[in-house]
Amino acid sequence: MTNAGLKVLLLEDGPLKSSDSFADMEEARAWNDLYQESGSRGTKDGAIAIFQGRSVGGTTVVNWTSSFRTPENTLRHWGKQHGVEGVDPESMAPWFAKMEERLNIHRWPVPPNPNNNALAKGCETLGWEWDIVPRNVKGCWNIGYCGQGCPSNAKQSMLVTTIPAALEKGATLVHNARVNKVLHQGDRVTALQVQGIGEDNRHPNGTLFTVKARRYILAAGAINSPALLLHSDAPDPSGLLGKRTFVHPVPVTIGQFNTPIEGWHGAPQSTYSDEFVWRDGVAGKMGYKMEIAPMHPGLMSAALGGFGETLFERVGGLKNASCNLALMRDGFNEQNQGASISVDNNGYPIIDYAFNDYVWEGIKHALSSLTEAQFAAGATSVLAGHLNAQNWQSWAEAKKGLDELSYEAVKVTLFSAHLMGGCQLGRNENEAVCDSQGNLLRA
């Protein structure tokens, strides 16, 4: 929009932070300072813990570089089943080759670390297809603190790439400014209210002011994009508005090696696995991606589950383990609905996932082959993300023992860092909330 002469205003409602504050590699500082309620952020039944950027450049300060284009067979069920128009494979290349060029998306030359490593020989292993992981990094000095902010600047977020280059052509950023209202006559938009965040990066200080212009675009994620247009009443015509948001939930599987892998250092994701994302085709039986997650002590505490004794034991044991994961893809088939976004009285998202026999079912097989993928690599034990699974010694072992547990919220181990849907695109407004470009569409 600066490039077409426009006069913009970025409001942000987390801070401006930069790779000076991201030097020390601390994870409680990245929590508290770039994720949404400080990491803590979930479904409301607790089942599903969300990682979601809030800071300046948003989750991509914390993502792990990993840059997939969206895949073809997706782009085509979203045109077919869902009418959005202009997102067929032909006409996206261009696009994403665009912003691979722009972001320096390419992929990873470096050797996976150990725990990449582990993912790949276990795939070779049992003749399943693996490959490398493009990443959106430039000069990456292969630290593996990605999650907590790039202090060198290499990963190339929205923080050193499109938001400096917008500031560069004239545009102002306002950081620690909530949007809580978007005020509207009918279906036009006349002005955003907004109040100021404390230094806590967290709750009001007090400031309130009103942001008027000709244009708006709402860019909050699709958890609360939703939730400011639901706490600001705004037109909902197809009753749709918060419905089908969509999360990836990931369960994961650790398993403990002789060898060190110290899974902290060297790039977080470099080697993934597509064996099973298309496993009954599009629109049939829940597939996923398999990844890997890097062993950092309070992520890894969350995923290794128990307490006391048993979690210190555990969290002692991280300098050999390697950590599997699967992303569920969720939002193909009709029976899998995704979220809910509602609000509460002060505009807070509450997020509520629908579980049922089909995202068990998924699960469940999503964890099973994690879990021979890594008895395969050379693992001397595996422990699944499940709240009564124990260390496996086999693979014999294991493929009882996952019979044996129960499949339900809570009880297993589920995370997200990758959010969609919520605002739903489509041609009419009994069908969706917003038209392919984005537009909110009217009765």
Ligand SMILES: Cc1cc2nc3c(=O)[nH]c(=O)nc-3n(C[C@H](O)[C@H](O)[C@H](O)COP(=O)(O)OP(=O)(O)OC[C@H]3O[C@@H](n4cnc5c(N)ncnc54)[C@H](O)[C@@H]3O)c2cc1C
Contents of the next structure:
Amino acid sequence: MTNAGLKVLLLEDGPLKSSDSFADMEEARAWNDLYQESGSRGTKDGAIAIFQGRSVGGTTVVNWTSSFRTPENTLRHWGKQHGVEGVDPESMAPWFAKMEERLNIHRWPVPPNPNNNALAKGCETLGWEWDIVPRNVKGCWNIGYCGQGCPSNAKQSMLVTTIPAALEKGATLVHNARVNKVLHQGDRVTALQVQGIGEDNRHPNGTLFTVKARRYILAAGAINSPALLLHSDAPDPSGLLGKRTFVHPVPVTIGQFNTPIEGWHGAPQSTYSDEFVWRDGVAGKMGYKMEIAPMHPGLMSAALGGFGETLFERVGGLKNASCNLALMRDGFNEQNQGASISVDNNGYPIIDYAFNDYVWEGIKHALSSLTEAQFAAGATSVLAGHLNAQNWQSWAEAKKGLDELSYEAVKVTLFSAHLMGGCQLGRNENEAVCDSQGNLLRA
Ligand SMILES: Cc1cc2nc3c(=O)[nH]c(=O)nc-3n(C[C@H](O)[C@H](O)[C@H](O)COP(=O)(O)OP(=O)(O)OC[C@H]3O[C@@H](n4cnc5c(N)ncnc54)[C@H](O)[C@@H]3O)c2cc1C
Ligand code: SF4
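Given the form predicted alone above, I would also like to look at the protein as it appears in the form predicted in complex with this ligand.
Next comes the full complex, this chain leading.
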């Protein structure tokens, strides 16, 4: 927009943080400074922990740098099933290429760390496809702390790419500024009501101001965008505002190995497997992408589950542990409508994910593949992310154990770091919230 000569004002709820403040590589500091609700965001039943960024640069400041193009099957599904125009693979190709150039996206040339190598080895042994992750990095030191903010500015996040480029061209950035309401008359936006956020970077400091512009672009993520519109009583002719919010629910397994893994060093994600992504066609049974999670103790203590002595013992085994994860491909089948977002009186989002047999069947299948891959890679035991799971000593024992577990909310450990939808694109105001260009549809 600044390239087109427009005057741009960026409003960000979170603080402005940069590589200097990431130098300690501390999880506790990062959760507090860089994540929504200090990392404690989750669905209302507590079943899915939701990680999302909250600082200038958004979630790209904390993400793990895996930079894939949207799969062609997905683009075609959006066009065919939801009538979204201009997202066919051919039309999107130049846009992807442009972003790949701007963000220096390329296959990671450094050998994977032992954590990622375990996934590659497991897939290799089982004859499953796997490949190397493309990453958006320039001069990466391979230290592995992307989730805490990159201390070397190697990660090509919005914080070091698009935002400074816009500022150089005259854009203005106001951080610690929360848009509290979109003021409107009928379906025309008249102004934004903005709250200043205090020095604690979290609570409103009592400052209120309004912003008027010729055009408004809402890009607060798939949870906060619909929440803000709902809190503002925005027109919602389809009744879909906040519905069909998808989160790629993530189940995990932790494998113990005889050799050191030390999964806190090295690029957090450098191998992946798409063996089961389209396992039953695009709209069939739920498929999943398999990847690796970095092994920092804060994140892992949540993944390992258990309390007191049990958790202490499990965290003690982190040095030799590897964590497999599956990104469940939600939202392609009618039986899976994802989460719906509503708001409390203060406008804070409430996230409600609809589980059913379709979802649990997919998650059980994923836990089985993650476990099998770890035993195939040489794990001596595997712990599935489930309240009632015990360390299984062999694949045969694990198969039996997986059948005996009950699959229900809260019992299965689930994360999400990928938030999508909430303001669905589509054909018209009866079927969607926005048109194919992202304009709010009016009745
Ligand atoms: C730990 C982690 C690892 C990840 N790893 C990967 C990866 O390797 N590869 C990948 O493709 N994806 C990854 N993701 C996901 C990816 O980074 C996000 O999906 C993506 O950045 C979301 O972009 P967005 O623009 O939708 O929202 P965001 O980047 O979340 O930006 C929204 C911004 O709006 C601000 N905001 C919200 N409400 C308001 C308000 N009312 N007023 C003002 N500002 C507001 C927020 O603070 C935030 O900064 C990861 C995510 C996490 C959390
Ligand atoms: S692995 Fe690379 S991109 Fe990630 S934090 Fe370290 S230097 Fe930055």
